[in-house]
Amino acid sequence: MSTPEWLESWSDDEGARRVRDLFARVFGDDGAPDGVWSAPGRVNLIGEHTDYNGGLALPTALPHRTYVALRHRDDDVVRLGSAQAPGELWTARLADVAPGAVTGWGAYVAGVAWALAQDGHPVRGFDAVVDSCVPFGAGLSSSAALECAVAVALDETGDLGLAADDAGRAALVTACVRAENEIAGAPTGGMDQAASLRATAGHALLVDSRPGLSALESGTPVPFDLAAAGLTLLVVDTRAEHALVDGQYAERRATCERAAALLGVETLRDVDPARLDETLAALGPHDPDGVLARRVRHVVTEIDRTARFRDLVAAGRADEVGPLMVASHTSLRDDYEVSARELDLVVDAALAAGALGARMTGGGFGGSAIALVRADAVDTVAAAVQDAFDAAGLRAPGFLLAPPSAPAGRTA
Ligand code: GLA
């Protein structure tokens, strides 16, 4: 049987290192960069598919982070260079940034300019470099970690002041949010950006994106002291790759939405879950094969159960919230389709080896599951999940270690 592979988390210092050493080689003697500034991949603890139904979410920053080194420009030229994608140089003018008009990885960069310009900010050009420890495809927001670092990174070099508070940074995440609808065309919810720019260390960070709150009543930290209660967070990126991902998403999202429609609430978080039951019967008619009841129910019972675990952690029983978890995974799996064998079996094998809790994380379909396990016994879990997926034969997944870490911001 083989050994479980560590992905481990680079300290700043190796962060900034790696993107200023980048940035000489993609630039040249053209200069230094202003600075660095980093942002971290998130992992949702609770509340999975709720954030664009109104819903509730409890994500807390990894301390995986991607970094960037960037300078600005007098003109509005972008030029990126990526460690993941050595040798190339993705340019493209500020003017031409538009929803369509960008292709590729630079979208999600270029994307953040364009949407801080739509909310009247003076946005210049500039010369940006990029390195990641936060997994790609792996559920982790590796894409949410890039925008908002550069998020913060054109805040400061823009003199915009956002980052310095709470409700400058809900802002950022509106933006950020805009770059990932609007041009790179992905339409998520905004649970990853808000993770990754508000969620602080040693906190989980409630987010309700029930429409017309507040900048400040849309994200509520929670102390999330996992170590204090002598326990560990366990990521497992199962690297199942799953094709089909984007539509699939989009098809769920689509399906919500029709349902509120059908129920006449604005969004699935208006439904009370003490209805529930009369509530899917309103819809039969429309639902011969019982997918937008599932769908309902899941987003329904996940939105209560999300409320159910911040008030376990904020009562400080927070070893007591498996069941909350192992019930998210079921519902994920068998109402909202969104799993995968991969999935399961982490979750399978982390409750067998004495996991309190566990289930996937993020949008599914591969990606990564969560596993909450006494600090004592991360070794053991770890192993067991490696020796399940050894025994059926799968590609060996990475294991992280996740306490709640530090949000966006400048670095060196
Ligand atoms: C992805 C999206 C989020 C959220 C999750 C599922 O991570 O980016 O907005 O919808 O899936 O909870």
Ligand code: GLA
Given for the second form:
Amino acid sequence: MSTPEWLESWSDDEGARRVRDLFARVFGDDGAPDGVWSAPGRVNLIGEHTDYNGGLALPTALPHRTYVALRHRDDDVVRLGSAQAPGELWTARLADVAPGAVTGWGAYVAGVAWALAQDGHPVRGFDAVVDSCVPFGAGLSSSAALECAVAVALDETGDLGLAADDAGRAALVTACVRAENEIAGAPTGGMDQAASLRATAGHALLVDSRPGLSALESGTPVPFDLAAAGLTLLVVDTRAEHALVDGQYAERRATCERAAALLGVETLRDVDPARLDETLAALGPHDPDGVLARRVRHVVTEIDRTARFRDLVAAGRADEVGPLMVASHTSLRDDYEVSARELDLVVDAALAAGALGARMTGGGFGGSAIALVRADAVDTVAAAVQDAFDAAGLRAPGFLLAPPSAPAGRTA
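The structure above corresponds to the form predicted together with alpha-D-galactopyranose; please give the structure of the form predicted on its own next.
Next up is only this chain, free of partner chains and other molecules.
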């Protein structure tokens, strides 16, 4: 059997060194960057496919971060280099950035500057390079980490002052979401950016997507000190291809919206979990194949699980949340039908090896799964998952540890 591959996070010193060296290689003798900023990826503890239903989610910030070395310019030119795209220089003028007008990975970066300008903030051009240890394509929000690192860099170099308090960071979240939705063209919610900018070390962030809440009201810190409880969050990047998922996200969202309309509620958040059976029965005449009922059951029970998870960890009872994680995965697999063979394999192998709880995390159809384990059992659980993948003839997964970590900010 093969040995688990650990995907280590970088120290701030290493991350800063990498992007400073890259900045010198990309821009030569044009001068040093104004500084280095970084932002974390995120992992969602529980609360999947709830955001577009007005529900709750509970993410934390990863120790794995994206680093940006940036220097402001006196014109409106943006020049970008990336360690993940060696030899390429992405360029644009801020005056030309608009929905549908720019493409490529640089749209996520230039989009942040565009969104800040749309909000009335003075934004100039800039030269920047990026490097990251956030696994790409693993459902751990590498795009949000990029946006948020750029956001805090532009905030400081432009003397905007937004990153100085939580209200300002909530405004930066909104700008990053607009960048991703309107410029990069990715129709995501704001959970990822909220976690990257507003989650804090030792805490999860309860993200409440109920319509009508302000950006500031939608995020509440929740103590989640795993180390004090003798626990560790193990993340497994399955490296599974996201096959056959075209339109699946949109289909599920549309199904939930149809169900809400049939039930006469604004969002499925308004369905009382204590009356779930009665609610599902009301869908019967419109639901011959039971799909509406299954989707609604997942959303309503997942929102309830997230609230109960929050209550347990806030009370210092993190070692009791395992059954909620397992129930979440079962619901995502059976009722929402977004799991995958690899995700199920991680959950089954981790639980069999002694994990307190395990579940897929993210949108599904691949990506990552998480397991809550005793600190002294990490290697045992990781080895069991690795052995299960080997026995199934699957591509080897990657493993990372995910203590709740610090938000975006200046690194050097």
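Numbering follows the first chain given and starts at 1. The term rigid core refers to the most C-alpha atoms you can superpose between the two forms while keeping them within 1.5 Å. Here the structure is a predicted model, which is why all the values come from computation and not from measurement.
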Is there a C-alpha shift of 2 Å or more at residue 74 between the two forms once the rigid core is superposed?
no
Taking the rigid core as the reference frame, is the Cα of residue 304 displaced by 2 Å or more between the two forms?
no
Is residue 341 one of the residues whose C-alpha moves 2 Å or more between the two forms after the core fit?
no
